[in-house]
Amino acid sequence: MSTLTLYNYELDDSSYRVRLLLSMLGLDYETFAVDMVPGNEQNSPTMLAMNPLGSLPILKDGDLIFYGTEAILAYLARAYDASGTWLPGDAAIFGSVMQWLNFSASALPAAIEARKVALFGLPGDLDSLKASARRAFRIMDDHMTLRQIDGMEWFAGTGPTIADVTVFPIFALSRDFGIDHDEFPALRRWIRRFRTIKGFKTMPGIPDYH
């Protein structure tokens, strides 16, 4: 089997979503940190001739290379779950997850954003990212109010799968930059769930709601 190996930043959310897959599916991987903050060696050439949209994660699966969040999510999920279970094959709930692959990739960038600005500082109007951020959150709560009201606790399907993943860190990190989880009772609630998840790893910041 090819040696998996992720060029991460420790306190990157993006890069904890493919923590968290690596684990969950039980795989060896090795890691190649990446100084982003402050180095921004994520824009270095050498980082930039594997990704060169200059962001992070980036994993190598022997010759392969693959960089943008989502897309190494259903890699990973296509390559290394026989089962199916993170990537389901039935058309509705397969639909279902790539809706909030798509949401995670064009409606959470502002709270990744408004997380980088508050916490390490870099340039941004949080306001106006915290704004949007928020307004994604509210899709997401009332999503899973309404799946929850239907005695349904995962994003897309019966039980958890990259849908899940991929939205939970964007979600859970951002009390970083000001939000106030008790807005969101139905994201609170998955929260507790998704917690007990077999492989579930956590990092700072990730609330632990008792």
Ligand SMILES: N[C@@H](CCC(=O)N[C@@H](CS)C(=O)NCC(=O)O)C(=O)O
Contents of the next structure:
Amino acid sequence: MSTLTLYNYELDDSSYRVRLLLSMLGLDYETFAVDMVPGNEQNSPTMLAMNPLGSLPILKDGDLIFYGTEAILAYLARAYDASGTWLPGDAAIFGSVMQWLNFSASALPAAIEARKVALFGLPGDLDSLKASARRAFRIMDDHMTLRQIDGMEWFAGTGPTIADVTVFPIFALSRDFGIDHDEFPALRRWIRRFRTIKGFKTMPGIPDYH
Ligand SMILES: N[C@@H](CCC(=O)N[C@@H](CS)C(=O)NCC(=O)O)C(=O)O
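Output block for the form predicted in complex with this ligand, input the form predicted alone:
Expanding to the full complex; the earlier chain stays at the top.
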């Protein structure tokens, strides 16, 4: 097996998405610490040569390099999950997982931006970003409310998939940018379940709900 290297910023919610899946898959990997704040190192020439978008995380697997968190999660699931449960092959479940990966890439960037503004002091209109984040979290909470009525515990299919992994961090960390979980009871229940997945690891800001 080739060596996996994650180009990582410890406090970055998207790097955490990949750390979560690597851990849940039981994979060994190395990390390369990128000084995102305040260094902006993800935009250095060396990093841009790997990811021209200048974003984190980046995954290197031997000669392969991937950027875009959703793509990294899908690659890891397909390459290293022999059970096939993290990215199921069943067409309906696969489609549903892809829908949430797309949601994560298209509806959650405002929340990611809100956290950067609130936590790292980067420029941005926090009120407007929080309003967009709330709209996205409301869609997630409504989805999980209906799923729970049907006796389902996860975003797609019958077990945890990369759909859960991709949407977990930025919602779980929402108190970093002033959105409380009490507004989203179905997501609160889902967070408790998510924390019980084998290999779960936490990061600063993730609630314990003790
Ligand atoms: N679309 C990106 C989202 C990840 C993302 O937004 N990364 C942020 C940190 S949370 C980043 O690297 N920002 C660098 C910058 O804004 O210069 C992906 O999925 O990889």
